[in-house]
Each structure stands twice: as C-alpha cells, then as structure tokens.
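Given as structure tokens, the chain that follows is alone and in the form predicted on its own.
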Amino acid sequence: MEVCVIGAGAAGLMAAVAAAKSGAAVTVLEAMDKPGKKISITGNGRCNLTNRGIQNAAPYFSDAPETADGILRGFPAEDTVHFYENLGLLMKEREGGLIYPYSDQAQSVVNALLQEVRRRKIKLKCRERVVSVEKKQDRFYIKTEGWHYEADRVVLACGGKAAPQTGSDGMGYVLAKSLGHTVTEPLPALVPLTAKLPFGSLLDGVRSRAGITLRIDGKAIAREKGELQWTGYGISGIAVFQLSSQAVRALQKKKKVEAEIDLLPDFTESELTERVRDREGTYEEILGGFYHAKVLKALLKEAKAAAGEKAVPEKIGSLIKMSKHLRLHLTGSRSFEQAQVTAGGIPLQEVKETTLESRKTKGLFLAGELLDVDGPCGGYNLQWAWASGYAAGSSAGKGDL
C-alpha cells in the first residue's frame, strides 16, 4: 500500500506515522524548505501539545459535532502524551492539563516527530508543492510544481489559511475542490479583533485584566476572562482570541456583535462603590487606584469630564457603571497573517465518521486545519491536528477499507 501524505505540518507527520505504523509505505509531500514550521512557531515557540482536560468536542466549533467527538475520543490527550513519551520526548504538566514539552520548545516536538518519520523510513520531500491531485482508477497521481508521484491512497493536511508563512496558503482547499468537496468559507480565528473605539487609539498597547462578554445582536453568547491588550484597531490578549471564533462567524453573518468589556472583574459594582463612599477629591485622587492610569483617562474623556475636576458622586457612580459595561462594536478582524487557525473550511459531514475518508472521493482522506474544526487556546487544535492526523494516517495505511 502506497499513501501520499501532502503536508509537513502537525496532522501531516502524525497521518504519515500511523500509516508507515499500519504497513504502508508512505511519502510526505511538503511545499516549505522545512518540516513542522507551524508547530513550531506555536505557543510562543514554547508548543502546548495538548491539554489533559479535553474529553469530548464540547468547546470545539465544526458543523458535525459528533463525528469530531469521535476522532477525539477515538485518540485522546493521553495517548499524545504516550505516544511523545514513546518517543523519548520529556513533557511537564501546566495548570489546568496544559502539556508542553520540558526543553519549553516547540522544536522538540518537531525534532521527536523527524526522529519517528526517519525511524518508520518515511520518504519526507520538501520544497515540492502540490498543484494538482487526480484519481484515475485506482491510483493517485499527484503533481508538485517540479515532479511527479503515484500513490494508492492520499491524505490531505495541507492546513488552512492561518499563519500563511509557515505555508499554510489555502491550497488544501483547491485540492479539495478539485476531488469532488466543498468548501466552507475559512475565516480567521484565535485572532485579534477589530473595534469602533470610542476614545481612539489613547489606550494602544496598554494591558489589563479584563471580563469579555460576546454580544450577538444583544444576547450574550459567551464570556472569558484574563488578559486584554488594547490596540490602535481594537482589541487583543488570550481573552479576545476564545471569543474570536464566534465573533467571526457572526460578523461574517452581518450580525450586530459587541464586546461588553468589564473592567475591575473581580469586583462587584456594589463593592466598588462602597470603596469610593465619602472620599472627596479629583476624579484621578478618588479612582487613581482602580484603573492603568491610560484607562481612567479614557474613561474620564468618554464621561466628559475634565482632568483635575473635582468629583461628583453622580459622575463617580457613572464611570464605575461604564468600566464595569463598556460596549465596543466589533467590526471585523485582523488578517490570517495573524491568526492562529482557521475557522470553516472541508465540512465533517463530507468525510466518514471514524476514518476520515472522503465521502466524495475513496481512498482520500483529510485531516487537521483543512478540516470545518476549531478550538480554544490551550492545546485544543493541536489534539485535533494529533488525533485526525492518527485516524486519517492508520485508515489509508490499512489493506481494503
């Protein structure tokens, strides 16, 4: 059994091993000079590789809930963790389940991963690009921008549209297309997210805790928690990329989408304004200890009131009311230059629940960011990457399906 594998990345090397682990023999097509750029760019170069708390596909977003559950039960976190500990890859456990490697770099995993592929005599060949797959019969041919391949089964992990530099340029999808599937229109996730700022950019680059509550057409859909960068454009920080998903989807859906901002998340309104009772003063004197100095002016100059002016308790409880419900318009979102994955993209409902096999094409398969999954921050896409990556990988590296 001969398999073709078209991408280096996460789901690729994993799809490749399974495959050359079930007898076949397998070449890895990848268009970048290296293997695993995307990984190891993540998690700041530091590459949380999965998450311990991840049971089911309950935080993922895809439009077949049940078949990623699935994939995901089918290889979960604690088989990543086995199968790097099979490896010889030494790992640490972060709170909340976060798994990364112990060296704290993401090229570990890489280099743990080449080590296996050279191991399973896996014929690995960069700098060769695909441009075309076609099926006539029973075999593949498969076309890069200087050769030629032939294979009896394919897996396409080519990625989505995300981080473009580590050579995710959305040619997955033309390949896609070509072999019979459509495509769901890949948007931007994990990523910043654009702003009407009603003070302009006076708070760009200024970090603070925040509470975030996601506001579609008013109802509120979901809330995080934690770091908030302000930017010249909107808003950035760990908690903007959990909401941005949805953000996205919405927007992309001409739905009016807010982000309510809180912040002082840890205090109630009441306890806030208990703390500010009877204290007589400027505006900077009475709430100087709230606020980043940057922010209480913002929020002075939303208030209309001047720098210096003694306070009013009406306008004291006003401010605290507005940092604790400052709504900002969400207007779009930065490009997938910066974003982490993709959203959309080959829905589920047109691959087999347990193989990962087209249902539009036999003997291709499809795995990773190509496929309509995304998840959170926190090892979430990297687990899908793993575990669609092993189910697409031991599929087409078996005899007759």
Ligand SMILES: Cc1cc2nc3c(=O)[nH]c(=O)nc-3n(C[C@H](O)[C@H](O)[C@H](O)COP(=O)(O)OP(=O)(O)OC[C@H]3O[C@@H](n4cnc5c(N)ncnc54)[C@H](O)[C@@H]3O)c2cc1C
Second form
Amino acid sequence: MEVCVIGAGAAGLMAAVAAAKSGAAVTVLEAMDKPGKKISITGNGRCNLTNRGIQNAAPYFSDAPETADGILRGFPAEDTVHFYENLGLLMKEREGGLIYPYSDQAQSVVNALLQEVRRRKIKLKCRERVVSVEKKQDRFYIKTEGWHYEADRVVLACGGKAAPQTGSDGMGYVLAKSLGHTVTEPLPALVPLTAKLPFGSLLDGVRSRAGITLRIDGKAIAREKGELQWTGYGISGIAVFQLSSQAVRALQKKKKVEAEIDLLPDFTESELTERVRDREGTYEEILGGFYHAKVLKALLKEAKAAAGEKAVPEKIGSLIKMSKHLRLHLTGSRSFEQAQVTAGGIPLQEVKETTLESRKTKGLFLAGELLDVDGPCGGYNLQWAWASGYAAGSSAGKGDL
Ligand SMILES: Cc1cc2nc3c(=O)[nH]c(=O)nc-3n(C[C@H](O)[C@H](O)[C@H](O)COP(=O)(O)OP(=O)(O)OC[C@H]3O[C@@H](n4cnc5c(N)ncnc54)[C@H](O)[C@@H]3O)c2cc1C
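Can you give me the structure for the form predicted in complex with the named molecule, which would complement the form predicted on its own we have just seen?
Up next: the whole complex, starting with the chain shown before.
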C-alpha cells in the first residue's frame, strides 16, 4: 500500500506516522522549505499540544459534532501524551490540564515527530507544493510544481487559511473541490474582533481583566472572563479569541453582534456601590482604585464629568453600571494573517465517521483544520489535528477498509 500525505503539519505528520505503523509505504509532500512550521509558532513558541480536560467534541464547532466526537474519543488527549512520551518528549502540565513540552519550545514537538518520521522510513519531501490530484482507476496521480507522484491512497492535510505564512494558503480546499468536495466558507477564528469603539482610540493599548458576553441579535449566547486588550480597531486577548468563532459566523449571516463588556467582572454592582457609599471627593479620588487610569478617563468623558469635579453619588452609581455593561457593536474580525484557526472548511458530513475517508472519492482521506472543525484556545485545535491525523492515517495505511 502506497500512501501519499499532502501537508507536513500536525495532522499530516501524525497521519504519516499512523499510516507507516499500519504497514504502508508513506511519502509526505510539503509546500514549505521545512515541515511543521505552524507547530513551531503555536502557544507563543511553546506549543500547548493538548489538554487533559478534552472529553468530547462539546467545546468544538463543527457541522457534524457526532463525527468529531467519535474521532476525538478514538485518540483522546491521553493518547497524545502517551504518543509523545514514547517519542521521548518530556512534558509538563499547567493549570487547567494544558500540556506543554518541558523545554517550553514548540520545536521540541516538531523534532520528536521528525525523528519518528525518519525511524519509520517515511519519505518527506519539502518545497513540493501540490497543484493537482487526479484519480484514474485505482491510482492517484499527484502533481507538484516541479514533479509528479503516484499513490494508492491520499491523505489531504493541507490545513485551512489561518497564518498563511506557515504554508496553509487555502490550496487544500482547491484540491478537495477538484475531488468532488464542497467547502463551507472559511472564516478567520481565534482572532481579534473589530468594533465601533465608544471611546474612540482613548483605550488603545490598555489590557485589563474583563468579562465579555457575546450577544447575537440581543440574546446572550456565550460568556468569557479573561484578559481584554483594547486596540485602535477593536478588541483582542484570550477572552475575545474564545468568542470569536461564534462572532464571525454570526456576522457572516448578517446578524447583529455585540460584546457586552464587564470591566469589573469579579464584583457585583451592589458590592461595588457598597464600597463607594459615604465616600466623598472627586470621581478620580473615589474610583481611581477601581479602573486603569485610561479607562476611568474614558468613562468620565462618556458620563460628561469634568476632571477634578466633586462626585455626585447618583453619577458614581451610573458610572459603575456603565462599566459593567459596556456594549460594543462588533463589525468584523482581523484577517487570516492574525487568526490562529479557520472556522468552516470541508464538511465533516462528506467523510466517513471513523476512517475520515472521503464519501466523494474512494481512497482519499481528509484530516486536520482542512475539515470544518474548530475549537477554543487551550490545546483543542492541535488535539483535533493529532486525533484526525491518526484516524485518517491509520485507515489509509490499512490494506482493506
Ligand atoms: C499563532 C498560532 C498559535 C497556535 N497555538 C496553538 C496552541 O498552542 N495549541 C493548539 O492546540 N493549537 C494552536 N494553534 C492552532 C493549530 O496550530 C492548528 O489548528 C493546527 O496546527 C492545524 O494543523 P493542520 O496539520 O491541520 O494544518 P497546518 O498546521 O496548517 O499544516 C498544513 C500543512 O500543509 C502544507 N500545505 C498546504 N497546502 C499544500 C500543498 N498544496 N502542497 C503541499 N503542502 C501543502 C502547509 O505548508 C502546512 O505545512 C495555533 C495556531 C496559530 C496560527
């Protein structure tokens, strides 16, 4: 059995190892000059390779959650940890079950995978960008910009469109389409969001803890607490990333999308009012200990209170209320260059549940971010890449299906 894996990212390298383990002769074709470029920039260069808290597909977005669920259960986070332990990678666990290489270097993960690729005698060819895949009778004919290859089976693992500088430029969708698949519009996710800013650029550069409620057509659909970063164009930070997939999908459907921001998420409104009761002085004196100086300045401007003015109790109450229910009208997101993942892609309904073999072209398997599955920050997306790469590769490498 000859298997050709297209794309040497997380899903493709895992698929190659799994196919070789099943007994196939494996060739991996990679467009870039080096394999695993995206893995090496994950987790701020430290690579959050999985998360022990992942039990099922509930935190993921997908067109076929049951299929995603089956794949994730077939190769859970524990298997990822064992897999890397067997490759000699030392790992550490952070709060919330997040797993990182002990070295804090994402490249250690790439190096471990590449050692296994060599050990299993997998042929890895870089600077081989695939431009077409054709199936004639039972053989696949794969053309790159400079050469051509043949195989009995193909695993397509070209990624989505996020961070195209690492190689995932959307070519995988073109190849999948040419083999009979459809593509749900790819959108940037885990990405900063653009907004109409109530305070103009007054808060540009401010980072603070916040609670953010995502409202779609007025209805609260998700809430996150964490770091919020104000920028000249809108909002960023982990809490924003976690809500971005739902926000971009709703914006694409032309829905009204708002972020309701709570600038003091660890206190209730009455707790805060209690703390300022009977206090006298200017607004800055009374509220200076509550907010970042730039935030307080913006709030005072919005409440039309002059600097140094003596505080009026009712106005203090309304300032606190405003800071706990600040509504931003979201207008869109930053581009794929600033996104960590892609929402959308090849519908999971177009692949078989356990093998990830295409329902359109027999002998073709799909894996990774190319498929319509995306998860939150915290090791979820790499876990999907490992699990789907394993399912596709081990099935592609088997004699009969
Ligand atoms: C900055 C950043 C940080 C991230 N941090 C984390 C994290 O800490 N934890 C986490 O779980 N997830 C993280 N992610 C997400 C995660 O990295 C991806 O979801 C995952 O790497 C996707 O794997 P993949 O193999 O499907 O695609 P990719 O990693 O994109 O790999 C696809 C490969 O296919 C190659 N290719 C594309 N087209 C062709 C072609 N025509 N011919 C040949 N080769 C081709 C590309 O060059 C690329 O090497 C992060 C992403 C980014 C951008």
